[in-house]
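The data below hold one chain only, encoded as structure tokens and taken in the form predicted on its own.
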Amino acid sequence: MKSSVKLVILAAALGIAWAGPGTSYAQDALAVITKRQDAMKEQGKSTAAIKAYTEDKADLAAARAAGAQLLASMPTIPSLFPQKTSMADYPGKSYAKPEIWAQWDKFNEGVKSATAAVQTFNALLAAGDKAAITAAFGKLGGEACGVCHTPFRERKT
């Protein structure tokens, strides 16, 4: 009888010893989902004041702080997107297509790209030419953020 009490124990120990880390890397995984989402709603604002500023329903001043989060914000990227985070694995809470780790070089290619884009744009905003700006913007949506966008987020519905 004792055997039998030990081996229940013991597989019990076994089991929640297993079922522990997947626990918490489920956890783990979610709070990397939110905040990612969370980053991109930020760059999302960022954006809509410098469309404010093109629109003449903000100044040049606000254009400028936005562009500079854009630009800070760019290269932590790759470090919102680990492995295992896809809409594969976390269906209706992630839009990350898990095209984004097969093909990780493109994607990390398209960061570099868009920051790139971030950056020119940036030295449009510093110049200070709402022309040259406006021009520019209308643009920015296709050279830098839908570079990744397209190929690797699945719209929401």
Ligand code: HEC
Given for the second form:
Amino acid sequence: MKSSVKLVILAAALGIAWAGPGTSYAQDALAVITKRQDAMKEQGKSTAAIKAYTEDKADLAAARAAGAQLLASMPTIPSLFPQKTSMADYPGKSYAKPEIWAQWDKFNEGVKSATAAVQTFNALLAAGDKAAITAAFGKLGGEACGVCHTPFRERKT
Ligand code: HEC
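Given the form predicted on its own, corresponding form predicted together with this ligand:
All chains and molecules follow, beginning with the one already shown.
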């Protein structure tokens, strides 16, 4: 059996889409860009759910669930930004600035401080003092999202 045929069979057995050498790269990149934008949208929804609680439009349990979602998703961020998926590589698709990869340590620092901010906020959610939660929510967007968006994300226009 030719080795390339064996590889296709192996890939099929492992459930990997095999498009042949060289052809799948762009598809993979577009898929990961969509995946991370979806993950970011989830973070947006969670933030909105917490805001709804501060505005008496949702209960504390919903806010706590949203806080847990934010905390769980933060550590997955770096894996959603493989090389060559910047807005320079995929204009009109990706809004990730090339600075992410040029300053990878700084990007990871952003993930860390965003995670820490969400952890602190979740402690407040657990305690359940609405006035304290509402006051802290005012800063959460900057500390957990803006810390990374300001240097590393281009706004969609
Ligand atoms: C460590 C960096 C980082 C953190 C932390 C971060 N983001 Fe993002 N976010 C990005 C980048 C980079 C993009 C652009 C991604 C792209 O277009 O490929 C983005 C895009 C988005 C988008 C647009 C998604 C779309 O539809 O294209 C939303 C909404 C968003 N983020 C919400 C949030 C919220 C809410 C938080 C905080 C709770 C957050 N993000 C925290 C880096 C981050």
